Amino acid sequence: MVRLPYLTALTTLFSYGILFVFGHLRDFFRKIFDWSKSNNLQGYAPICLGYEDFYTRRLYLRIQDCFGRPISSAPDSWFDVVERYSNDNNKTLHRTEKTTKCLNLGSYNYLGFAAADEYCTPRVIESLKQYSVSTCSTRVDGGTTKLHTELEELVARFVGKPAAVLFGMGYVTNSAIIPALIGKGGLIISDSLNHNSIVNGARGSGATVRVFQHNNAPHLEEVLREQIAHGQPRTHRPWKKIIVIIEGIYSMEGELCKLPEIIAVCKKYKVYTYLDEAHSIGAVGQTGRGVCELLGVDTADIDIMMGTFTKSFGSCGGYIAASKEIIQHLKRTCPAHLYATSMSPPAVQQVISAMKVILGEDGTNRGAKKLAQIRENSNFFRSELQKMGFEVLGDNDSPIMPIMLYNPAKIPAFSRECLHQNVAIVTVAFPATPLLLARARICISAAHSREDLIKALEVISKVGDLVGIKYFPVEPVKPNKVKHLKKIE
């Protein structure tokens, strides 16, 4: 959890206050002087209204060039960023034919499979020739190929569960599955920092939702005891079922879930556990099997395991792994399985091939090397950032490392200056994070070389000094390290 210093909170609030005041003043004078140019249709209520619309118009549009930057190459360790320009103060952005080669610190390409791979790419091309781009059908009609069946069996074996089912989109895997698992009369207890897909899935289920403090097992137990004692609202009948939903690695914090403590609480009160491993499966653990392997938790203690193929496997889609009974129930009732077009066959083949590399079934040890490389890169980069004085969130072994920016003016300053020096970094602000907790989120890949990381550290350190985001004292550099850096240069 981020503990915001009072002075930083005060200056950040003051900055947002200035932006809001001037934004409202501009809206006021616009109503007076530009009333004739209003494009609202007479008699229709405005579609965009309220503070979120105000935030978009007066804050987001000013810095929208820092978000959604188009690329024109594979998201490898280096990629080509398309240059854009604006003639109306960032209200609209126009792409150019020019590109800039940048060091990629924003993509989820944890194991480097998103670029061309000697084992995966030929097999994906062959599957494209055999099956085409799309099945043009749902799984229950003509959308199940032998590749889909093979991947479901492989995923179940990989994560250590009896069965699995695939979905074409990671976000939908949460938002559509949760309503199929629980409904009215049920209770969902969700971590306060769970992903939006979980939040929307919980809301859409009709179940009662309660939140426990992030990664706080004692508070989870407190919430469980209170809810079990009180029962359902108004009737006070016992809950039909209770599900606790957590994530393996929290995508905006880079923190590992305190899984052993949370599982102990869930087993004590006989409640179901739902683990979202979107960012952890394939990226952490000795053999890439996620937080269960890393933290020594038996997968039999997790009732429902969710994951995506977009991070470590260089593809798209998601999966649910659980008991055969649960998977059969989902295949009969989940709308995302019954009505959505099945996962693209080449995307399925990409996951199969990547997973076989990780397991060593390609006949090499490249998978083990990639896993060792992502751990080494992540821990090296995190420790160096902390030594430089940045406020870095997250835990060791996590490939996600957010750098806290806080102040709204520092968001575009940091992003634009890094891009100017050929380092592409993702900045994250409201509504993806709380208003005062803006950050830059760095994602490390096994494809990054040590030279790439040192280049990135030099640029980030220089820009950090320029922007003023080194909130902690800088650790003195040892003489032998200086010689090492000079040697690399």
Contents of the next structure:
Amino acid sequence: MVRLPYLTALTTLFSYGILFVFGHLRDFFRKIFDWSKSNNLQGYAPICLGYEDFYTRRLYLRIQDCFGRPISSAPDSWFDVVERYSNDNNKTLHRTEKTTKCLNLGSYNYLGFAAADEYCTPRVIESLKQYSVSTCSTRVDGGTTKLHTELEELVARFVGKPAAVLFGMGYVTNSAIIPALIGKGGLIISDSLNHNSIVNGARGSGATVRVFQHNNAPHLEEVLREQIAHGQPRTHRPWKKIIVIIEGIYSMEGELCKLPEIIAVCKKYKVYTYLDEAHSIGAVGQTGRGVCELLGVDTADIDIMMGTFTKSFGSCGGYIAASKEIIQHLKRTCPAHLYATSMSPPAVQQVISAMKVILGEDGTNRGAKKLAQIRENSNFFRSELQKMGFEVLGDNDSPIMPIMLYNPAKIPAFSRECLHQNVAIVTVAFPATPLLLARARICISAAHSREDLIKALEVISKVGDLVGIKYFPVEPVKPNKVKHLKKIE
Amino acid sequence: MASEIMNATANALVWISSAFDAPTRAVVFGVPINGHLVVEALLVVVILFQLTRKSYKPPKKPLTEKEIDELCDDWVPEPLTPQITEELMIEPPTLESAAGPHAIVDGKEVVNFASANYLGLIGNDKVTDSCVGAMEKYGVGSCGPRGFYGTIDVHLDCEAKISKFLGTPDSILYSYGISTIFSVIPAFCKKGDIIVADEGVHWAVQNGLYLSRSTVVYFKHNDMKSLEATLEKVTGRSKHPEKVRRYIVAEAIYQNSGQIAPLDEIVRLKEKYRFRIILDESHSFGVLGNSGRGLAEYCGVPIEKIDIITAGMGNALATDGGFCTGSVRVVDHQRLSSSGYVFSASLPPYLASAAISAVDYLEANPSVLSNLRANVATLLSELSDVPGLVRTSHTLSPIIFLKLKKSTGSDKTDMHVLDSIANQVLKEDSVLIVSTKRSTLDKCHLPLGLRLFVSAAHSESGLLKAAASLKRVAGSVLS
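Switching forms now, from the form predicted on its own to the form predicted in complex with the partner chain, please provide the structure.
Following is the full complex, with the preceding chain placed first.
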């Protein structure tokens, strides 16, 4: 829940207003200067007309150095950020050879599998030598290897569903599966803060799309009742089927979804549910099995569970787990299965090894240690940030922590100052978030040690004071708490 | 009796007419009040009275809670997926080794014509070594989108290498082959724009066209006259040429038929009618042209004339992912508005370093292209007289597409026949070829057929074996 103070809202709007006015002024002068220069488009329409890319040109380009920072090492807990310079006020950025070692608070490396791992990497290299980099073929033609079938069975077992199917990219999984499940005459009800891939898949399917308020089960019930009672628009025929799409952890809020209430509503009205666990699989839950385990929901109640391997397993790709009939149907009709190159075999082996570590089947208890570590790290970091007076969103146990910034000028200030002090932070603004609610997002990993987190807290607190984002009162530091921190160090 | 009624009516009539012709009794406001004015005034009053009465509308009753409950209870949804019958469940062959020209499928060694491994780079030592180095340095995944610390220096090196190889100003990498084209098209084409596309484009292009919400007009597959007629019709109708963006979408080598698009014709038409061109070179990059630079080199068209080139790297370059290349403006625009680039994790670094090694190999050994062309020519000459099947692909295309001479009339039975040919060829002669499989979401209606992907690494014996086996099996199944 974001509580936006009035004064902050006013100042943020005022800042955006100034940026807007200056942008228009610059555009005006640019038009005057360009009148004299010849237009080399020769009858073609320009790629962006008028004000379509106003935001890009006048707002985003000014702070372009805060985004897209290249790195030159593995995205582990400490990594090397490449320095860049610009000669024309941030319009173009050039790489240098110098790098700075920074603490990584931005990569999706929840369980620490991003860098070379002692169990996974030798097996991945072996599979690379056996199956080579890619199969150059689709899954149905000649691209299915033994590794793919092994991973599908392992994923099904891990998630708790009868069967699973793999895809080479998480984005394509959503965009290509939703059209295969539902078409014209169906209804999709999706959470208002769903990811772009789900929105694209829903649009591409041809079904009617309605939105319910984020995480609000009573509003979902209201929307369902109204839609079932009225039927399809204009013809009022009954809907063919209805699917409700929700996510496990919302990546811009760090919140868990209210799964038990939403599943209860869906069961009452006989609608199908689709759960996207991109950020929560492997990161939350007692044994890493995701939101269902954490919130105590039976996996048989959810019709389709989707997830990706990019975040917790340090690989690439996505999966869908559901009943055997649904998976068979998808294997026959889903375009991503029939037309796309199959997942690269070394990446498949990485996921198999990572899952075996998490399940404890590699013979050690590293998996359980990693899961306990990430839970402890997230809870510690979140509570310390809240004590310092920052406005932190998200629920307990979630490894994603957005810190509210609001004002557009604070975005580059926070990002650049933190980088100066060797902490790499991700800042997010419009259009990924609403215009007034810019934030800095921190992703905690199991590879972060307690010293790393304490250093990060120091830097963030110092920079937060400089930039002025401690919107809440600071809790007074009790003397025995300081002793407690000293003991760990 | 009748006379009395007659008298009464006559009297009434006299009375009424006297009322009409009554002399003016009064003068009100300079208007003499005649008798008929009173009647007319009464009529007007009656009309006004009726107008002010509300018309009868049946009252609107919103549904009560109880009625909504009943409707919700009555509603029965369709099952999420239709029932699968036994005949539709097909298990694809499972590889137990790398997908090179000779692979191990289900325990036995087969000659593999199902992998688009055109340059024979699967199993190449240099590529494997660079991947091992990348894995040890960067791990497997990149753990983030390009905007949030997912840009690794190998990505930037790969983009620079591809631009240098093709001779374009800039390029951009995508993390998956098919997501390239269906992210590029909606980034450039919005509602109100006009797109002219070939009817034989594959599903990813169709999905991109649908998501862009522009007006899409299809022309006949690889038919330049139809393209010219469509362009003429579309330009005649558009009202604001300066504000409406117009694109032609075509593939260099079509996956669904193996034909090659005549690029010089298309460029001539595009310049005449002022369209931009989006070309998908997934199967022609690294294959066509003297040095493998694609369709533009083969047709002798300067690369600057093609506005946007996209390609998947899962074919000749033997890695995964895709790229898009063009002018600096085109590429920069995609870095913020292409959804498959912004909202998705970046390409794993080892795949990018494999792409760099692949392009290096191609630059260093252009002779591999002549091997590929020789193999294609050999196989084509052997397959020119297969009973019951006819070739639709171009002579230079590394995808050899054979369709049924006489289709049975329905797609389902056609597929059944082709599948049985492919299965028999695999079981009896250990040659892996594939029949085209269509998704129900695919709008392409080109005929189904058998596909053979030829590689530069195929040996002559393998080619002859495949041709002989196909001739035998086709003869027995289709006669």
